[in-house]
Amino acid sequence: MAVYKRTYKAYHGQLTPAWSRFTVLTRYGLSTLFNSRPFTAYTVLCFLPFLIGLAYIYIVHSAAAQAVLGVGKTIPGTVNNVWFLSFLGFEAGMGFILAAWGGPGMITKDFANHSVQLYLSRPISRTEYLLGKVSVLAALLSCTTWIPALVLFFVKAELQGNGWLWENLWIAGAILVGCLIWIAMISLVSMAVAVWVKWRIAATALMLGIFFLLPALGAVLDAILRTQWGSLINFTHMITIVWAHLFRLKALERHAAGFDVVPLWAAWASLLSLCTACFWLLDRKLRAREVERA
């Protein structure tokens, strides 16, 4: 039957609630990412540290497991704030690769194919569009950072007993707050880079440059000017300084790890400046129309 001979009728089905329309973008974004087998395999690999940490905590508190493995008391049994900080640092490194791999591609395709105008012509705002895209990264990074870390924390509390949970409940707060700050920073940088670079590979390379080349530039400035303020553009180090204070590392531990090169307020200012710049870039580029200049 020819198209013009069809009888078209208005849609009378159930409408998506206005408050949750952005989740449609999240759902399709996740399905698109996991259509890639290498990406799916790497996502599964990101859960390996969690399994290792879970086994480690169990062995530390199980005499039977120690006897079976023949480790006895030779295995270190300190699962404290430093241990959880190290675990999150490793997971954050793997999560960064996950974000750099899958994050920019979710928006670069929309800009390259001029699909953003079609999205925003629907009953969805710029904020909802951005929220739908950011939710994809937030869900992935949450499942590989603070959620498994909290599971390990409560497993440790259950096995340790003797009031350990209430004495160390602040560690759970540090895990949650620290990871949310890191997820927000990584997601905003990924989205800001993607809206200005329409080629996914170039966007990923630029994102890697922000977190690997800028620290090298900061080190050069420190060497030339004989100062430590060049570290302010080393955003990975700045988030680590914030984490070190959240996890209550002692002054000697922070000094030994180099987490006291700048004051805490300077680290916060650096991270907030980065997020503000990302918001400004997103506001400038994420529009319902695009002006092409010859």
The other form holds:
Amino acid sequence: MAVYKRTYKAYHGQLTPAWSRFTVLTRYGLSTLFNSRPFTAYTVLCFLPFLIGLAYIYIVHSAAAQAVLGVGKTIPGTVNNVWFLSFLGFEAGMGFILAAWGGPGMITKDFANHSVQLYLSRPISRTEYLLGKVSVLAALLSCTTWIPALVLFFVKAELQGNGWLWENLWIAGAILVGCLIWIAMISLVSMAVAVWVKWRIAATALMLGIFFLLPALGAVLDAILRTQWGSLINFTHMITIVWAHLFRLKALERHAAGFDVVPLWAAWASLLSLCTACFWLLDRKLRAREVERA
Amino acid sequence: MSTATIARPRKSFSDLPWQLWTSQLAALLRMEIKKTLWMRRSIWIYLLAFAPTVMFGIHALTSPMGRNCSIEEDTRVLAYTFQIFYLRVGIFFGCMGLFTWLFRGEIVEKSLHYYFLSPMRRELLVAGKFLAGLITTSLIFSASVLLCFTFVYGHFGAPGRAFVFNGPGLGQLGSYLLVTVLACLGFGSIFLALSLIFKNPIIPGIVVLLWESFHAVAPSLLQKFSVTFYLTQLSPVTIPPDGLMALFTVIAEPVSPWLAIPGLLFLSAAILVFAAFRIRKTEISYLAD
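Could you output the structure for the form predicted in complex with its partner chain, given that the previous block was the form predicted on its own?
Okay, now the whole complex, with that chain kicking things off.
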């Protein structure tokens, strides 16, 4: 049938249930991201720490593997809360690049092509639009952070036995909660900068600025004004402080790593302020209409 | 070999339209400096550069005549600010934003074809835009460093003046300004070239940032491929690494300024030559970025 004859014909096919409409955006968002071969390669690279961690846990628990590799008792460290915290820290760092690479482009393209209006003219709300886009990042970051970490946790529990799982089940909780906070923060920042600057390159640079430039500015503020509160704009450090409490690091360990420069409530307040600012920006800028200056 | 054979290239070199190129370069510089220095879009670079200056200003106001500090302490803080903020991130991000915008910005604004259609060599376009970026970033960051220096030693009164004019102060200021200009040159050339290669130069920029931040843990030979390595060597006050980085830092053999400065100049020149070759093959695509 010619296209012009179908112009005003109503759609009679099966409708996507209202609750899952945002997943259409997620599906297309993911497929667009993985069209890029470098991006796919980098995503695969993000699983490398997981494989190394898996091999490490296996070697720690296998006398045969130790004998074959000739490492014996020299293999360092134990797989405990600090180990999982370090693993998550590394994966979060790699995940940040993933989010900076893929996140802003998803929204800026819609703005650049004036297609936000097309999305929002369908039976989909602004929240669902945002949820669809955030879900792309959340799915990707989940696959590279808490899911591998939990797999490692259960592998460790299986190999260790002797009730290790029940004694340390709180670590699994810490992994899950810690990663969810981080994913929520990074996704919100990524979306907010994208709707604010509406140019992919600038949005990526701004994201980089928030997580690299602000910590340096905070450190300089601390040094010049002889204070500790400059760390509040170091959001990476703030989330690490929250993680350190979630992973029940001892006071001495927290002090040695510099995780006690500000109290826990201040770290939470800093993170919540960032998320609130992102929500405010998204609410203000993500509109179905746009006034363009001549 | 006859004299005519040797004389031919020299003659063709002198026959090149230098006067035309100079006037084109001057016109381009005027236009680009106006665009980069005074546009509303450039406000962020001023905020970035002058943020530490404001902090030093507040410090000078809250600690008049060095009431809560000493010259040694503030000298260390200034060196720390310069190396941790200006060298590692401030100038880096400033150059990333400004030099990336020189060509990518024209693509976003769909105006690059006006330059390409004008009767001007593309290499000259690269040189002109680079020089404009270099002048802008050098001016802004040097002014910021100069103001920081003034605030740091100005609020001590007579001892501060003695440190600057009768002590090592002026020499340190000269070194700070030289390193600032060299940093703008090094990072600027890298980002100009990246913006001509990649559609999104920020992603390789992350790799450059990570390399420049953590080059100290690499073997000493590899450290020499970092811009920050040379700049840190030229800085007048040394700041020892602290925290976790100190554990993994590999102390490389210091490089003499007579090698560091030409080394950086050579590196930047090589990158610019590459950019000049690259732009000859550049085709414009105004697809949504």
